[in-house]
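Presented as structure tokens, the chain that follows is alone, the form predicted alone.
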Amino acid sequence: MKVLVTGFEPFGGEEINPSWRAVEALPDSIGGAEVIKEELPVSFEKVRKQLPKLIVKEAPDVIILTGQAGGRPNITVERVAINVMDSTMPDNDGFKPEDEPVFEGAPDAYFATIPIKEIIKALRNAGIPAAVSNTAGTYVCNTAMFTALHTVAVSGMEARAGFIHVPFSHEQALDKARPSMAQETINEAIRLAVEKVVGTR
């Protein structure tokens, strides 16, 4: 089995990403399956290009993607990715879309294909909060999953894919009134989402 496991580079000013710093931070292989570890740019264009072309290089059973969502909480595993790009901070190649489609003639939506639920109880189980959420907003997070799901259905592949969000860590909220997570315990639940997916069939 292959895991392919995305994180992003910084945006928004900051100077690191948890969620890539996660992602850095996982084995080469977990529960006896491959890891493969891609960070993504920031960029609706570029991910829209670059990521179905990683997903059909690798041809991976299973796909994790993840993000920050600096102001959450808790680690939020996504329940569905809709086609729509609208926001009001420009991504880093300052491009700023205003409700454009992620593909033209695409679904209006796709959901998350990995044990969402099974996901969150695990991380619980290990004292780190963890929620479902209903929107992945709809920046270049929301891209990359819609892209993702939408790469395997027309590609016919079987693999499963959906979206992990993690919050500020510690360090990037030194100076911000905003909740955070320690970066291990971010590490250990992406780590931990992988392996529960690679367990569940």
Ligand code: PCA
Contents of the next structure:
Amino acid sequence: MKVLVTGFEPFGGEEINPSWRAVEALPDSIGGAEVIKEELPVSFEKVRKQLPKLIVKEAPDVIILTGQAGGRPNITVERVAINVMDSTMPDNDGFKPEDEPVFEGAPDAYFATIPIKEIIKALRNAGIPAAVSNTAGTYVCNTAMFTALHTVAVSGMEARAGFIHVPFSHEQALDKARPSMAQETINEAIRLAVEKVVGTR
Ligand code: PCA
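Condition change, the form predicted alone to the form predicted in complex with the named molecule:
Expanding to the full complex; the earlier chain stays at the top.
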């Protein structure tokens, strides 16, 4: 079995992105599955172009995308991706789409195909605060989740795919008065999530 796990580069003036830090720290094999790690650009355009190529090239059985949701206090497993790009904050290319589809003519939405409740249970059992999120927003993370699920759907692959948002790490929140989580805990959450998905059919 092969698992593709992605994190994002920093954005919004941050020096790090705890999602990529967590992915980088993953072992190369989890639960007997090979782990492929990739850092994605915070770019609507590049994600829509590069992620489908990466998925087709690697042909993974499982795709777990991760990103930073600064301001959320817990690990959130996304339920749904919508066919919308809408942002007041420019991406790292300076692009600010308004009410545009991720892919013209694609379905309005896709549900995650990873077992979101099982992942949350596993995290809570390990003492890590986690919950379902019913929106991945309309910024680059939602676009990445939508792109992955759409790529799997149109290419007739069997891969299961989903998205996990992580809070700011403590390092990022030192001067922010915003919720944050230890990077080690974020790392453990992503590792446990991968292990859970690999272990369920
Ligand atoms: N979080 C952003 C994009 C990249 C990231 O890590 C988001 O939630 O859309």
